[in-house]
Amino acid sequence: MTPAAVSLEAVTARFAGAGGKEYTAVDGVTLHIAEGAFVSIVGPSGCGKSTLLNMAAGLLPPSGGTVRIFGDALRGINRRATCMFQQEALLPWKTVLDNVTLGLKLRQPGAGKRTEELGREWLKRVGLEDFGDRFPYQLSGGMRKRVAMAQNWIVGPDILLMDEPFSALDIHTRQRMEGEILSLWSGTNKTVLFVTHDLEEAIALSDEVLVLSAGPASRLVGRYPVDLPRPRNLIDIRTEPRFADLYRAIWTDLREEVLRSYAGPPSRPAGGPRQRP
């Protein structure tokens, strides 16, 4: 059997709180995601969903359990992935091409020109083959973040590690780079693993909605697949009857969730995760 490229096996993440106590951000969560899956997670604010990407990456080791990449228990930082965060990771100071072939450049010291040719092609592929030479102060948010996705992906991951990216955009602004996302996904093995705040873009862009109870201690409560059909036509899609379908069905446990961390820590159920056709 192939090993799912990411494999969280009862992971607890546990930090040093006020007065000595601990607090526990996520409590024992299991999940696995196959190659060339696109999976989002949502949960209410504060359920540890970045802390779940975060030890994906390798830059915040379980408190228990194990990670492994590809069945390889992953030690120090995920080689195999990038992430992208809200704040894109962009020096002020280097020019759109340096920074898109930053990566290449400190993996492949050295390759010189070739480096230089990749970083223009995938400007091109972003639409900035214009803007090589500017600074990111001279761009859009909207251009920024194209920026950030060319310098994921110029690496060549095989993980995809994105920690809602696009939420400080204006809607149609993020609709685009929603609809640009997949366009560079779609057709490639790539696995994708997408926080976001937004259950409909959770569905629009995803396999399978992963949703996570209020914290503290969160758990996976809720794992969701998603049989819109693909290619998605972004625009559309929200008025799709199947869209509206699977946005009641899993905002039903959402909700609940949400409403629960109004209420301050909840209670427990027994049992697994939801499952929903």
Second form
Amino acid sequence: MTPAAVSLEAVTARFAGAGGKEYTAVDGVTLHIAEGAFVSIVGPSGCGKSTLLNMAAGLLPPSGGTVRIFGDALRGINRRATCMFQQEALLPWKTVLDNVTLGLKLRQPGAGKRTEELGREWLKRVGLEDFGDRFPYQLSGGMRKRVAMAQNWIVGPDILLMDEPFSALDIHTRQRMEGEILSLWSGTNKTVLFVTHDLEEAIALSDEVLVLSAGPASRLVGRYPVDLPRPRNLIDIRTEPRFADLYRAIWTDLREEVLRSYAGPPSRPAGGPRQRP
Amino acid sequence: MPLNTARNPWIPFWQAAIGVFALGLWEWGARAGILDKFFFSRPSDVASRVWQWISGGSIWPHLAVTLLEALLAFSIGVVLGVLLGFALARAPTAALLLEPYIRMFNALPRVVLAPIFLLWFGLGIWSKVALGVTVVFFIVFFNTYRGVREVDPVIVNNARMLGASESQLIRHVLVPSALTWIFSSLHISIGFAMISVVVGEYLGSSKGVGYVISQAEGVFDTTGVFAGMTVLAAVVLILGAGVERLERWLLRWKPENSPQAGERDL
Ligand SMILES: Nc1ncnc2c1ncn2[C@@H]1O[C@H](COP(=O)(O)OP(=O)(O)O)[C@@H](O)[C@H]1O
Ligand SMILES: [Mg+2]
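Switching forms now, from the form predicted on its own to the form predicted in complex with the partner chain, please provide the structure.
Full complex below, order starting with the chain above.
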């Protein structure tokens, strides 16, 4: 059997919390993501989704457990992955074209001409061929996300990590971007780990949806294969009966966690007596 | 159109009008005998003195010395400030240990250093350069330090995920990020470099615009003092405008150009 593209084996993340106490954000999470799969992680805000993604990226060494990338234990930065962040991550002092080609220049400095050609190709693919000479601040939020997308895909990573990449966009721009992500991904063998707090987005895009419990010490509380056929029409998929069924099934799990996260850890959970052992 | 919008085309006109009015008032006051000519001179006298200096060429050697000192002070201060700012920003422990001393030196009014520099470096240009360096250094140092420390961690993480090595990170992310802070402190630094070397010249030298002013003062030549001040102000303005243009071009990627102020003045 080929090893999973991303394996988290009983990973735990602890941070130095207030007053010298340790804060356990993620506690013993195990998950395996097969090569070529599009998997989403959902969970209430603050539950540790970004933390998990950062561990898969190699930006945050786990306090316990192991991260494996294609079977090899990860040490340092995950060289086979790129990450699209929720916040703006473009270099504001570089033009759009230079931002897109940044990864190529970093990985193989001195490839000059070919790099620029490839950069222009990618700008075209994300519909920004006329904007190569602009600076990021001269673009709209949606356009900046496209630049970030090209910047990530151009280096040809095997794994794409995405941390709520579209949460700052308006709903229409967002649906377009979701469509663009799917068309970039389909037909490739790339693995996508997509973090979102939006369950609809997760179902519409993914092969599998993982539900993370409310923090602290969050764990995986559910995994749902999404058997909707591909290619998917993102505009209409939300009204399909199968989509609604999946949504209901996952939402019962997620709802409880969201309510628990509202209640906050010290008080009694509002969603029912689901106390942690 | 309200007067306080920066784009109002009448603004330069009114700005000039204020200056002309003030100078006119001064001239009139001096001619009418309200202002004592001995203490206040007259704009027309000051102007003709400046013209005399320029056309006669007597001011150029002094101005050249002052500019050389300021340029040296500026360059040395910028290089030292950038290097140390970078080093300390990358070495938090060292920064923590040195912090009280840096604060202490920065709190010191630079003028009090002038006598000691005169003793150490003599009456020539280097005592003035040293004084200018102490001023420029701190402005640039604080801005560099802050610039490196306040790099957006998301941008750093993104660059690392895209494959940046430690040295590439410095080149592509940390330096450009710090440069925005350094550049925005440059036009302040150049002005302060000029002012501090002139103060140094004033306190003891045989050349320079500061020397010209102190000579004029020694013989109660008020017109000469004002003329020296005028020359100095004009040069600082021209230099500042030049640096500001450079700055605006270098920071053209910024949404609106709002340079941060320097850390401290003289
Ligand atoms: N560097 C850090 N230091 C301290 N606490 C952190 C750090 N990063 C995350 N946390 C905490 O871990 C929890 C999970 O954070 P995060 O993974 O960002 O949540 P999510 O992405 O699901 O909204 C939060 O309570 C957050 O405060
Ligand atoms: Mg997050």
